[in-house]
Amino acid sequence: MSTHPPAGIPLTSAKSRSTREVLRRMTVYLRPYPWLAVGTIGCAVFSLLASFAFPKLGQFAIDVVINGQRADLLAPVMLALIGALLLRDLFNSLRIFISNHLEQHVIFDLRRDVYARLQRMPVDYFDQRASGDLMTRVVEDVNSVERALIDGTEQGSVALLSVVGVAVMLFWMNPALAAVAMLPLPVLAGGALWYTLTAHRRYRRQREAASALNTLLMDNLQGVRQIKAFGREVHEDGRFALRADALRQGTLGIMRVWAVYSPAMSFAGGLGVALLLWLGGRLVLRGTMPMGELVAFLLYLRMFYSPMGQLHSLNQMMQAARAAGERVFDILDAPVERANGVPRLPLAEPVRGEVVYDNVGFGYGAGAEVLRNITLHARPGEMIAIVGPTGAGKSTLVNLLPAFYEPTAGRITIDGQDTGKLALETLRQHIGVVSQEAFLFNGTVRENILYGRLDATKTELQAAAQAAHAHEFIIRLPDGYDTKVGERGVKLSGGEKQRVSIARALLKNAPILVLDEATASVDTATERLIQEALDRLLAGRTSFVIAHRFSTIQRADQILVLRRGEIVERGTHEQLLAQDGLYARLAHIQNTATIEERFESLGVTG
């Protein structure tokens, strides 16, 4: 199974932000496209103006043309009315076209920035967050924020213009009727204020529930073999049902309120129309108002209450965007690796590979010290083997070298340069990493090997594969180097994945190598092939090897015995045997497969 939080562990909450702050920050993404933004709003305004002509033309047609028996004016008035409708819909069509282009540009830019930010986060950022939650933020939450920005800006501006413009027109036509039509406004305004102040909590719960569901889904899809192996399908059905129910309840919480709020606002608007028709109808019956004027007034009133309803829908969208925006900007505001503003230098070339740990310490948090007083000197081309019981800090020690984590004490130097002052790109460019559990991307074999050096030639690619003893099995695959390996390389065996990983490291040709021994869990024949590949990989490179078998470390230039975060013994294999200490006791234990098991048999823990 992956290391995502289980169902009972809550996801990291985002910092609370106001709707205004979210929209203000989102407007940055409109700046590169001013003409698209202006074009969208402009087309919407022209469409609105064309709509304004319809009620007046209708009034003229009823009062002048029909009631006045002016047959000669009927065709011109109808053509003018059709023309107004045509202009309205033409501008609306153009608005949709421009708006869609603007939306996709903004989504692309925002999603690219969020992803780029994630790529530059320190490793411990991902240690505290679930991948499914981050995926939800990059895909779904970005869409929610974008809709509020584009639709909110465009539709909100047009709705406000429509409300103001129609209100002016109504009071100009008949102040008394207009005043009656405005009676529901306090109810509409009060309802909108109440919804705005209370909706955010509901939307936040719904977004967090969606992230929790995506997290569990991603976790279980990656761990489907373990689920089947342990027969836990029913158990996982229950866990998924709990997450899905939380999302259902969160969504229903929003919908329940909306089911009352939206009809109530619609009723308030309809009440204004009914009051207007009541009073206006009396005026028409008395002969003090022409029928056409009442019809025009009703059409304008429809144009008044329709955008009022639109503003209520936009309010709902804004609250959803606020909850989503908090989660998006939680990523964009998180500090990237080495964000303290200190100037970074390139690693001087050619890199000889002399590595020094000078009294290095590290802790993951307050009171959680993992490494203490680590001092070592690796000369160019030397192999440093690191052994110790589980939890001793072996992986943490080597993860400090490529700056996956930063030391909390002391310093590390490469060729005399402090790695804490180096640019991460140049530092990691010169360090190759081969882990015990090889990770392959869901692409082709070729793409996975080329990840070591993207501009490598076909000859260089195949030479690296041959040196890693991978070429022979690759050419037997259905599509050779273009065979898809599946998610995490699932279509390849463990030994095949490891050899592809070694080929990738060989192609990178870095002068410093970090190796979490790759032969701990493969058969003897595969181990021999991998060991030969590793011999080629290690040749001439400064290497740090987390060793699991004595066959690997006996030829190391230095062996470090790590226990409880400290180096308790160091030397060559022969020197450590002569010291007759912990290492010597381990070496004399027989019939155990790994060094960790030998520590366990002695009762030594990390």
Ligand SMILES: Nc1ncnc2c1ncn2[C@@H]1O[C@H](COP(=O)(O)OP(=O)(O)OP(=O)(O)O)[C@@H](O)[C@H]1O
The other form holds:
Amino acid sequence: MSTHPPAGIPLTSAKSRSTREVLRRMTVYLRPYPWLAVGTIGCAVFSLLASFAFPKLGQFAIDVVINGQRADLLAPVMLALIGALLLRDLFNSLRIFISNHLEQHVIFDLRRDVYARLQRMPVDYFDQRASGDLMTRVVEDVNSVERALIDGTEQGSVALLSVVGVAVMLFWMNPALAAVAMLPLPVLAGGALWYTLTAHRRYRRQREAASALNTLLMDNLQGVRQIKAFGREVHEDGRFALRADALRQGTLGIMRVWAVYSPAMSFAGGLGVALLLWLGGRLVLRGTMPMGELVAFLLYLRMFYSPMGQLHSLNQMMQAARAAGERVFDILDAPVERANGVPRLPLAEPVRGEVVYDNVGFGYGAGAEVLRNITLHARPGEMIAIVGPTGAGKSTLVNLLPAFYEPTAGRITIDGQDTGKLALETLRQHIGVVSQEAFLFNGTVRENILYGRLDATKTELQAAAQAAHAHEFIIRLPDGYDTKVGERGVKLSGGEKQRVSIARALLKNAPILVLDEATASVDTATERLIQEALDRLLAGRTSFVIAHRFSTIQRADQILVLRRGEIVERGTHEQLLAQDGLYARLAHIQNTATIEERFESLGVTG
Ligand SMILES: Nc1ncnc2c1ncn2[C@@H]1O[C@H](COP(=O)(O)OP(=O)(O)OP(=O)(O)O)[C@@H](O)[C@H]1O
Ligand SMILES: [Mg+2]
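Having seen the form predicted alone, I'd like the form predicted together with the ligand now, please.
Whole complex next, starting from this chain.
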């Protein structure tokens, strides 16, 4: 039995939409560029008109110039022919130029919109999705949709125009022959219909396979150390091959059908030409039709069937775009954070930092409740310490404050204002967060700290770094503040990363601060130094501290003991000791142990 998950199964499947809906919505992106669109189609039409002259001039050359022995006309006719060719290709060149501009403008706009939208999704949206899948949508699917839109409108209108134009020309020249030439049309139309109806499914499968492959790749690149540590290279080779194979099969599935469909359509078209040659040949032999007319007819017919072929390719492109478009619109249509249209208030300034949780309850998605009846009151400037065994809900509790998740019951207020009714920017602007896993962006140390306040001066930057006890190690780095930290900050140690992320939060200078195990990966001496600095900095700010060591929380104004999503004890260190409950038992364990170890030794679990 293979332990591999079935490859190619999408993590999130896009809602099915009609080609028309996808096209209609894409067309909106053409609106800002009416002149580029008109230019593209205009050039295509002029190029087409120029090419219309070619068969007629050929006919004239054979019937009048050659058969009529008019040597004097040969040069002018040929010059006219060259002129027509030149015009055709000049317009073509211009069209390619303009349409590429249009295409890149539109791709840029759409991609920017998709990204902007993506950033404003609730945290929960990302919990449910794989980054590789979202990346595929923003990078690959956007391209595919746009290519179909631009090439579609352009080639589609040109192909249609030439098909109609040539058909008119043919019937005008010789209705009987023209009717013969049209005989394969029903077959072509039937083929196109069948292809349209079935292709979407195959394209969808292929896009999902591409996404699944990117998802695995992204995950594995992030987990490369784990792959090595567990010696899973061969195992991962297999998993990768499985996904790559699903993509291969998906793509071949499309190509297999295309390999039959496209030549079959071309054969049907070829049959039309052969039929025409057959009947036309007899007419010429009988002398009822001039040779040049037959040649012109054949040349026009080529101009009839090749745009037919183009319409078929276009159909292929449309089906690909439909599958890709569904995936793109899934992002554009998903509700962003607080999307219900209620006007949002700003947080009244200056913010004093009084935080109240009023009977707050919360559960992730459809899962069980993680927090129940959380009631707390942090007065401005107070330090609230939260302790509890692992999984008790400490991080969840503080993540509700900047509205990373919305409470499912009760409400949270800051200075008396319900945070659920606030505009997210003003809410988050006033909360500094050091999250449990320190995340740094792939840039320099300086850029990472400045993320807290982009316009901070050099002195402010260094003051923040000093307060976080990061300055000393930063200046010892090869390029000091300009050292690149690598992806997610891999080039720094865990403690260094933490201190950079504390500096970043301090630089933000917000009246409310959330420190989730901010000092977990630094040694006791450094923690004490950071703690002293924080004490100074936390003065005048309301802070929520989920601490790793007992020493950190003893100074807190309030200590909340969280267990299984509920606050089971609360008070100051002394009050809690006097209560002689869980906290007191924790405190009596030998001093060096971390809080986790203390809980463990008591056998208390989240
Ligand atoms: N994004 C999420 N989606 C679903 N469930 C989650 C999510 N994050 C946490 N949980 C669950 O919620 C519960 C509380 O998690 P939380 O991270 O708040 O615990 P914690 O007290 O911070 O633990 P620790 O001390 O280990 O950091 C856990 O049971 C966890 O499995
Ligand atoms: Mg946590």
